[in-house]
Amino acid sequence: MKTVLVTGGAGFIGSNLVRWILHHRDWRVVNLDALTYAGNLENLRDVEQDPRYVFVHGRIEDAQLVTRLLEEYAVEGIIHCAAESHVDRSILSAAPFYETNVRGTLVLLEAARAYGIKRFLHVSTDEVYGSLGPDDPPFTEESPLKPNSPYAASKAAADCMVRAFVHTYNMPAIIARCSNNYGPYQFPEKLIPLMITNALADEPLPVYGDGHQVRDWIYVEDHCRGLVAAYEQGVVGEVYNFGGRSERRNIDVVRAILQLLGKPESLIRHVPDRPGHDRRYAIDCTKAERELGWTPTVTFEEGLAWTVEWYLHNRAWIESVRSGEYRRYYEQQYSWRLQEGAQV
């Protein structure tokens, strides 16, 4: 049985990926997660008893820990999902994004190179490409990197480091870049879960500027299928874009959520736009479809309805996250690691 190390496996994309692997592949999964504010073991409560699943609390910047895990579990490959990912937080403070997204990726690459890892999949974002005009064609894998936020810049730097390790050290690495994900277990600071949770509480729905920013949306399970396809079939050194072919204006997404919940549009509050807000993202996923046999299968209308339904039936998860109760539990559980100097 092969073993893969998934970093950031308690986060939104990571937890959905861990679950997808355990349901569709006979692999052992070692989940390394620092349990920062967006990491939540409740996301994986349904698989925590699976004998093929191992959780390890720690940071990807901890080179000694990463090396020990590769050796102890005879790890064959790494799927690197761990990242600071919220643009607003990167605008307030860029340093944590450099620390995790750049230095953490470098630590993983160096450990993987020393150990002789067979496969390294780096999970990136379409935000490294910058912004598109209203009539521009979607981003392809050949589009130049033009990051516009500290978050995007940190991911672009990590992408470049992965590329450098491929060309300098023959690292068997692949890069995957995705458009906006949505689905179950997403931390409610991102657009769709924030709007759902605020609407359920009859609280104002803050929309940046005119709300006409355009994003391409991909259901998280479609993305997870793509990541496994890239891990299994991708060509070393290549980049694969994963998108949902579902461009939508933010304001239209918000209105669709309100309609599904039967809530009034009077809850919408337009707030000042954030600095440097990219106007449009769009992904051309033709290469992944052609070379990996992958295609998005969930329409935005289907996926949004499923997502709203999930949040409606998981009010306890929402309340735990919004209140911070899940954090207090982890701080008690892992206080021993705090005493050793690691950060939670």
Contents of the next structure:
Amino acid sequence: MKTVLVTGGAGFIGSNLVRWILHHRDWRVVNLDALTYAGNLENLRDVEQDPRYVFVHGRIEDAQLVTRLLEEYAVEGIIHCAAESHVDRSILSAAPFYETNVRGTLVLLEAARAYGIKRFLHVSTDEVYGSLGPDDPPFTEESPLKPNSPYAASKAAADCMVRAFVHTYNMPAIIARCSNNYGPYQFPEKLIPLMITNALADEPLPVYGDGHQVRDWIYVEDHCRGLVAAYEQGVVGEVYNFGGRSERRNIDVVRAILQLLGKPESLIRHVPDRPGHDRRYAIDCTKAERELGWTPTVTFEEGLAWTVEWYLHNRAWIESVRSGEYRRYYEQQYSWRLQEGAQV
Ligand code: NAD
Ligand code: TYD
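The form predicted alone done, now the form predicted together with thymidine-5'-diphosphate:
Next comes the full complex, and the chain you just saw is listed first.
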């Protein structure tokens, strides 16, 4: 049985990816996650007993730990999701983004190279391409990197390092760049889960500026399927864009959520805009469709309805995240092993 190391597997996309792999492939998954505020082991409660699943608490910047895991589990390849991922946090403080996204990626690349990894899928973002005007064509894999936020800059720097490792050391790496994901288990600081959870609590919905900024939205499972396709079939050194072909203005997304929940638009509050706010992202994913046989299958209306439904049925998850209780779940589950100083 092959083993893949998924970094950041306790986060939003990582946990959906780990679950997708365990359901659709006969692989062992080692999940290396630092459990920052965004990492939540409750996201994987339904698969944690699967004998093919191993959780390891640690940081990707820990070269010794990464090397030990690669060797101990005879890892075939890495799917690198771990990151500091929230633009607003990067505006408040860029340093953690440099540490995890840039230095952490370099540590992983060096460990993977020394070990002789067979596959390295770097999970990046469309935000490395910068912002589009209203009539510009969507980003392709050939679009120049013009990151605007500290988050996007850190991801672009990591992408460049991955590219350099392919070019210089023949590292068998591939880069995936995806648009905005939404779906179950997304931490409620990103637009869609924040608006759902605030609306459920009858709290104001903060819309930055005029709300006319545009994002392309992809249902997280479509992205996960694309990541596995890129891991299995992608050509080394290539970049693959993934998107949902669902460009929407933020204000329209927020209104759709209120409508699904039967809540009034009077909850919307226009607040001062995010500094340096990118106006529009849109992604051309025809290369992934042509070369990987992948296509997004979930329409935005369908996916948003499922997502709202998921949050409605998982109030306990929302409560534990909002109250910080989810951190205690981790401590209870793993405290005895932590006390022994062993990996979990
Ligand atoms: P997330 O913030 O929900 O999860 C990140 C995970 O990484 C968390 O579990 C966290 O504990 C872990 N982590 C953070 N720093 C770490 C470190 N130093 N060592 C080990 N683990 C660490 O993020 P997400 O939304 O799931 O995004 C996952 C990846 O996908 C990121 O690389 C992000 O840039 C990329 N991406 C996200 C989106 C999106 O819309 N969410 C879109 C395109 C690309
Ligand atoms: P976000 O989910 O933070 O993703 P990104 O900035 O990576 O695209 O935000 C999506 C869009 O929603 C973005 O244009 C910023 C906007 N936004 C708000 O208007 N209000 C909010 O409270 C948040 C978190 C985001």
